[in-house]
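We begin with a single chain expressed as structure tokens, specifically the form predicted on its own.
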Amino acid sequence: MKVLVVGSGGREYSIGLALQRDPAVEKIWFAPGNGATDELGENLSIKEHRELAAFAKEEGIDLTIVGPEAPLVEGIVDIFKEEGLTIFGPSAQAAQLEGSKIFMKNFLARHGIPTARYLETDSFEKASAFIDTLEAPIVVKADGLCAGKGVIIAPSREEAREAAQGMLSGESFGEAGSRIVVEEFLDGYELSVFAICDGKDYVVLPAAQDHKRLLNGDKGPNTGGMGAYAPTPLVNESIYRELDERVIRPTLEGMEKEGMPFTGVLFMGVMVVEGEPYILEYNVRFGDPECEVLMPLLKSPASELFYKAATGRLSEASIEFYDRYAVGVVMASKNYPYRSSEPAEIIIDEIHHEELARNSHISFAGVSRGEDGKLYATGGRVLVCVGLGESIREARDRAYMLVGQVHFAGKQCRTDIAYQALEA
């Protein structure tokens, strides 16, 4: 089989290690991939939509997996399909599901999926008004695509009409935040639930905690993400059955029911509050870094995964985990989140520890390839170092032990990944 991979990310590279474990997979392209995903396979320049798909006609290429939301909600599936070739992810239609913040609300309130309380609006008028019946913090959200950066969680009041002033008048967001939703805070803890869809079954994986702030903690500002791991012992299987009942079941048949069913990755960012879980957002792709600690605990061929669910026969594929966990530890460039840095050659020392070479290994993200064939951190998330174990903390110490392989200069990471899971 051969396989594209569109992105540049740890996610992209993460899925390109679960297809290269692949038997089945004879070549993989990515388009664009990064500098180490070169050493999975061949990386690609073409950026159009449609010159990719003619490309992967020509090639021969038996099936696309999308990565990043921006090509998904500008319609690269729909162009695919139209070539008749076999691809991975939503329609641009269905994969308003992120790119809406107001569509998704208005979708969840027609189909009874629970969700906080909440006003779209492009008044400031109505805000400010809404605002007034919750209590503090307050959520405020851009309607569009604002790369994981629109969601303001305001302490006060006065904050969040701050907040809405500034998507409303286009100095925060431009356009993304020409509408906006203001919703009450919801008080629990966080989970990633992931369900691989085929527009009428689905698989639902493992469910990952992700840490989004940038210091030990969870203090500091947000970032797209420090680290992740998977399973999370803070899921039962009453969270389980209910995310089952009340919300992926009823959401593939409103999707379909609204012509346009949805076939890809249903993102379900949930918050369970009392024991009961509400969905604060949906994402209509892997979250990045919670990718790269769930492909390494599918057992079954990625290919297969993937491939079943692009062509609607998820009930025919039976998709398997490894029992164990995984720990993934962001390491980032010295300035980030606030502006880029100086570009730094990555060292990584040679592992001598066979247990450790076993159970571990880096996904690459924001790294670029020197003239001098030499890596080097280029990008904010430079790469994720990933543990594997029996136990959380068996997972938490091998990624640890990684990082400590791992050397660039102004080099950054949280030193608590997994610590819910572990003062549980």
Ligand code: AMP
Contents of the next structure:
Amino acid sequence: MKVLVVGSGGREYSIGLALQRDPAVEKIWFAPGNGATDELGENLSIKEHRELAAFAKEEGIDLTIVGPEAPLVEGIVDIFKEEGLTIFGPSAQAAQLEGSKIFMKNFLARHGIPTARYLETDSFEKASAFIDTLEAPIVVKADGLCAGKGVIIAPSREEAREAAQGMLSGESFGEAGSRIVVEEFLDGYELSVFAICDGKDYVVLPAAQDHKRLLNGDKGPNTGGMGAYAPTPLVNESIYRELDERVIRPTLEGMEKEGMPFTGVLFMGVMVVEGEPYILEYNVRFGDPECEVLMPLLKSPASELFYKAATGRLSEASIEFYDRYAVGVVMASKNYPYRSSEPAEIIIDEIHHEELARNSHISFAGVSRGEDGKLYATGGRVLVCVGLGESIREARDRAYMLVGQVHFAGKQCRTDIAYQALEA
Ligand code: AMP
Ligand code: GLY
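Please give the other form, namely the form predicted in complex with the ligand, since only the form predicted on its own has been shown so far.
Complete assembly follows, chain above in first position.
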């Protein structure tokens, strides 16, 4: 099978790694990929979706997997399908579950799916009146995509009003903030749960936990994610059952009924409050760095999972996961997440410890290959050190042993990834 992976992050690299160990996969392309994906396959510089579809047709690519949300929201899946190509991901219409917070919240409300009480509006007066009905902290969200930055947790009503004003005036997020969602704050712990969906059927992946804040102890600014692990012991059978019955099924049935069956990754941002799961948000793609810890747990061939899902035949597949744990530690560049950093050469010590070598690996993200053939840290999140083990502790220790082997100027990482699980 010839497979094309769209995207350039650690997420796409880890999908590439899973495809590479699948004997059914002959060749992998990445569009655009990064400075390390060229070791797993071939990088393409084609940017335009139609041009990429033409390339896929010409090369006889059997399956395209889309990593990031932007091309999905732009309709890459629709374009590939018009050309008769097989592609894994939601249509532009279905991708609104991520592309518009208002669409998502209204969808949840229509289908009785548990979520925080909210108001959607483009009027500051209405937002302000609703804010008066809520206890602080209060959550204010821009409707559109803001690269993960459009959510403000305001510690007081006054600050919630300021956030709403900033968004509605277009000052904070431009057009994406011209409509907003104001909602109650849910106090609990967060999970990332992923379901691979084929429009009707689905496979739920082991639940993961992401660490969004820059610093240890969940302090500092929000980032794309500084580490993740799976499966998390913070989820039990009852939470899985609730998610299944009250969230995933109604979502797939609802999307089908509304004429936009959902194919792709349904990423549920879940807040567990007193043992009950509430949906904070949907994304329509894998989380990054969650994908980097989930792909190594996939025992079944990756091509089977994604191809069957893309062709509406998941019910024929029996997808298995290893009964193990994975922990991923993000190594970021010096000025992340504030601004870009000087390129820094990455040096990775040779790993002599055989057990470590077998049970750990790197998923490369913000890296470029220099003209000298060396790898340089050029992005914010540079790479993810992944450790695998029979327990979270063992996986975590291996991930951090690997971190110790990786060097670049200004590197930073959290030293407490998976702490909630280890305390549990
Ligand atoms: P979102 O992009 O909607 O997931 O929001 C980003 C982050 O803000 C989430 O991962 C949560 O940590 C936090 N968040 C969003 N909505 C709420 C809420 N209603 N209550 C508490 N925290 C929230
Ligand atoms: N790690 C969270 C995300 O990818 O949105």
